[in-house]
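What follows is one chain in structure tokens, specifically the form predicted alone.
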Amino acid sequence: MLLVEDGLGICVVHLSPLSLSLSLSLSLSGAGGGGNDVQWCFSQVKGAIDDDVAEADIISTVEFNHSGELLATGDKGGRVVIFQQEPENKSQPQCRGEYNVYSTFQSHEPEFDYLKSLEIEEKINKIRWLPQKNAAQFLLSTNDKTIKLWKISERDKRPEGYNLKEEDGRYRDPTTVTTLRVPVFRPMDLMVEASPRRVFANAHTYHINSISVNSDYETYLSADDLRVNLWHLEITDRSFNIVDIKPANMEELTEVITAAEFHPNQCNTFVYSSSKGTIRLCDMRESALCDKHSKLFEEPEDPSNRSFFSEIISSISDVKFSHNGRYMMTRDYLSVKIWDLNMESRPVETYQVHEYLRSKLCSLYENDCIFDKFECCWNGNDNVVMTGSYNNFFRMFDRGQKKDVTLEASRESSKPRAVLKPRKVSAGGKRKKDEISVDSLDFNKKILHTAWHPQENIIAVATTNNLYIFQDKLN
């Protein structure tokens, strides 16, 4: 039942659950949903412009932290850096806060493995939030074998009249003591500290691709190429093996695990995908060892589209649950794909990212571009879904209205407010005035890492060592 106003007065409509769910769905949408009625404009572009770019400068992962005042990103010099959302500006409502610098610090260093005779990268894979529970914050950052629990945490005030210390720090001769001074805190200067609270090592053969926080907030799970860990919070020494896929004999390895991730209501549930294109949720609750699936999520092959490249583009490169959880997302090379957690069959929805690169496979196999792993994200009501493509070109799906555009994020468009002009690629015939052809396409400029503001309509796209803010045109 819905009260409808009119001028004349106020009329009962009697709705069935559908055209119910359908009306919320096309209301959220548009209001803060995130959908192709919102008009995307320029915010903000952290990072240096010099084409010259330092391989330690290479962004490899960004995160909004669970209210979104908080933007983490990693890059492959093991540096994490933390920005902060400014408060609204009261006198000018239409202008959210902008993203500053909060924190930055160096997570990783490179290490050698003098066993196996291997460098260990320090480059961030990895950078999960813990949900906040106190004045400090606490995120996971991992590198291809170790993950670090970091306590952000803000100082304000410094103590001083110690009985035992000088000021600058050097410990006084007790017997030089004659009077007790009652220690007080002073203003200072406000300062904030990264410190690692917890290091979770020596658990992991293979590279570390995933690591997902449970709902419960006491544990998380951590998926190399063959193996998915459960770990504790607070216990570093111990981890318990959950999936473990290697074979006895490797040459008979046929796939190996790309994504990992906890469902966000329920504990005991998570999902992984494959390098073939399959997902398998497994419940803990069945047995300690989760080898045996409870749903394995496949689509048949087209056998019209099988080529010498199939098996390459169907692996998957991420998997999202949306918030409510009824809903999964993966990303394959050429696809994002929505699954229905109760629905195993094929997915309930498909939307081609780059369709136009199925026939440059070839080149894209010599130029190894073939095998970029992108990321996909959902935003705060789960209406759309976002993900990157080539020439800083990422592009985003409303669910409702099942519309599709392609945005893109350059230094031309970068002035204050500037909305963003849908962009369009010509995959062949002939070229319209607003198009791009395929053939100019530049495949090193590329969006692999996104992140979507859990509460409101502001994007995070990572470029090669660029991170760009947008956020939709308010009147």
The other form holds:
Amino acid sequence: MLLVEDGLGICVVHLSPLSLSLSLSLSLSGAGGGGNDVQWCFSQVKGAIDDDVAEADIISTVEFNHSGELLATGDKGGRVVIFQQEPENKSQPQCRGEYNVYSTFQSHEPEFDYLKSLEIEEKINKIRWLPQKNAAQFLLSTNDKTIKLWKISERDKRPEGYNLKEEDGRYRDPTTVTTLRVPVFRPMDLMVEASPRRVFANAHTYHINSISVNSDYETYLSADDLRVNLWHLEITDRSFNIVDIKPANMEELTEVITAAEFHPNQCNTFVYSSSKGTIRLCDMRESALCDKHSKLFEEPEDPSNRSFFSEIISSISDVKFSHNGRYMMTRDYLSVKIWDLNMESRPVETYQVHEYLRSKLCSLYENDCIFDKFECCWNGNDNVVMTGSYNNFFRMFDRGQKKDVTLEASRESSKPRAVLKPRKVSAGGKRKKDEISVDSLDFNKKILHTAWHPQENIIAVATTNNLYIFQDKLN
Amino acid sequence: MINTMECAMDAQSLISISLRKIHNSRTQRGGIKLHKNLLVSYVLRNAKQFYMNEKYAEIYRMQQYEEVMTVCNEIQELNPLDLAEDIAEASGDCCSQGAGSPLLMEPASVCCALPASNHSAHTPQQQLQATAACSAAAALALQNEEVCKETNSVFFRSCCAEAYPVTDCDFSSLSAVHCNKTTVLDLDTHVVTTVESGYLHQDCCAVPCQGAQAPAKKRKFDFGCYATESEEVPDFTPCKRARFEDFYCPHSEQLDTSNISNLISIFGSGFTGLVSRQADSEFSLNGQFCSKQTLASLGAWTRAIVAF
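So that was the form predicted alone. Now I'd like the form predicted together with the partner chain, please.
Full assembly next; the chain just shown is listed first.
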């Protein structure tokens, strides 16, 4: 049982707490401070306050759509919750609209593969929006094995005045019909419906970790540990395998695919990252099977940093192209790297996310935290990147100004008009006031998923079961 | 060279933690995660390599000391009468120790223990003890890459057969017998126990064959059990045997044989069957047959490892 607190009271929810929560929000009016630095303010938080987190409510993916008007989240229980930004208030033009629940639906259910005696988790691994072509919205959501195309459409009118049906749906006896009338559409309360339009199944032997829509808006790729498949959005019974790194002898396996993404502009180009810390760029025009890469991005390992866990921390957990398509960003356990697509030998920029954890790798291995897969994202201008960390901290790196900041997503700092205070972790030695020591970090509070609005300075940050929305302070 | 200064855990703890993770992953919801288990196997490999390097370094140190002692003894040998007395005394000392007693670090006692097995004057019990000492030494020596290459076949025979007189073993390099204690994790009961040296006698019987058929290619932790495709099912059975040697020997075929003994001592389960089989003398001098029997009897630990 989950309790959700809103301005009016407490309600009991059984569905995804994200969808039934009302949010705290604030109006961002008033003169702001000077300077070019962005100041981040708390805007909203979604989800239950309850400290006892139900496993099904754990957020597993967050994604803005192409306009930024819609924000989708997926959770471990297989549910998708979509938030919609309210239109800007004319009376308060400085305020951006807040995000409210738009639609909730059960995307995937747990399945059982009887042939292999395997349970297939319903957890939503990724959501990707399709560009909007008509009134309806489309998104792809995937669990470990199956990808589904969902259509989210609005209905705000309904036909009334059927001849053969009563208003409640019961059929009328035709003999009682004495007059005929033409049904008319009358307005009704807005209803948002989600319906599965396509189910792309049975194409992956291993666990799907990525999906990516192509810039041709007709095809998309899905990647599992060893293979990448290419699909057409209209065709569900066939997919083309374009990358296969499965060795002939599984005993010779040395690396797996960890993420894959299409280039934002070039529909023939995609990249995939590996557990060995390499990224391969492939051109689909070269051959049908893209096992041979066009470019291999790899940074030589620093031998002085070699440890038992070198392979684990070099494994790439996320790869994202910049919006302009010139760069790509990779996230491994301790750092974020920016690569220029024209230079394969090393990244052009490297940002340490939480280097103080390097001496703690042993305990992080013991408690499995070292296997956490952090994601990363670009802002709309490609000049700031963001990624998550532990203790509900998240980090932003300004590439232009060479500055970085650590912020925290917590209920304590979720007060109206609250500007987020930068946080600092002291690696050792003297701990200054307001700093937090490494040993005090809560490794159960991790931010794995973050998303940045494509145009505005609005970010969505997912803690374990809450979704925080922050905005920059408007002047 | 792995920098372990920042690691609070020693290699053996890491190995047991890693094995526990792999074991637990079998029951995790959603099926076995290939990526995570691959990463865990890398940690296992690194920890094992580090552990072996340490052992090797120790053996080398002991070897250095042993060589010095040998030179001293050779000088003494100029007087044969003195020599005979010394050996008899030393042998007596050594072999009077219980079979389960840890072999001492001092090279002198090791020296004694080894030729003692050749001494026909010894009683069968002493012979067995000496054989135990010899085998233990042999097993450890097998962990040493160089020794492995030179003396494999010799040791296999001596190990596998009961009370088989060791004739032309080259024991000079076996100084570093310090197989006194090993920590083992029983994957069935999840009990961690400390095992004495006599255990290794059993171990080395499993060793030889792998060396004989060590594959030329690098091997990795076997993921054959991820065989979720129908075409991979036929691979499953043959993989099992290969998996035995593969598990701990990625990228180092020379260490295959030595790793197995280490591996077995770490797992420590299912050896009662192994011991009983040995008593039956089912093991032939043929190394290959020996290994297959061993494999067949290691039900428990193959269950643990052969999870995929």
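Positions refer to the first chain, counted from 1. For clarity, every value in this text was computed on a predicted model and none was experimentally measured. C-alpha atoms forming the largest set that superposes within 1.5 Å between two forms make up the rigid core.
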Residue 171 C-alpha moves between the two forms by 2 Å or more, core aligned: yes
C-alpha of residue 131 moved at least 2 Å between the two forms on rigid core: no
Exceeds or equals 2 Å, Cα of residue 160 between the two forms, core fit: yes
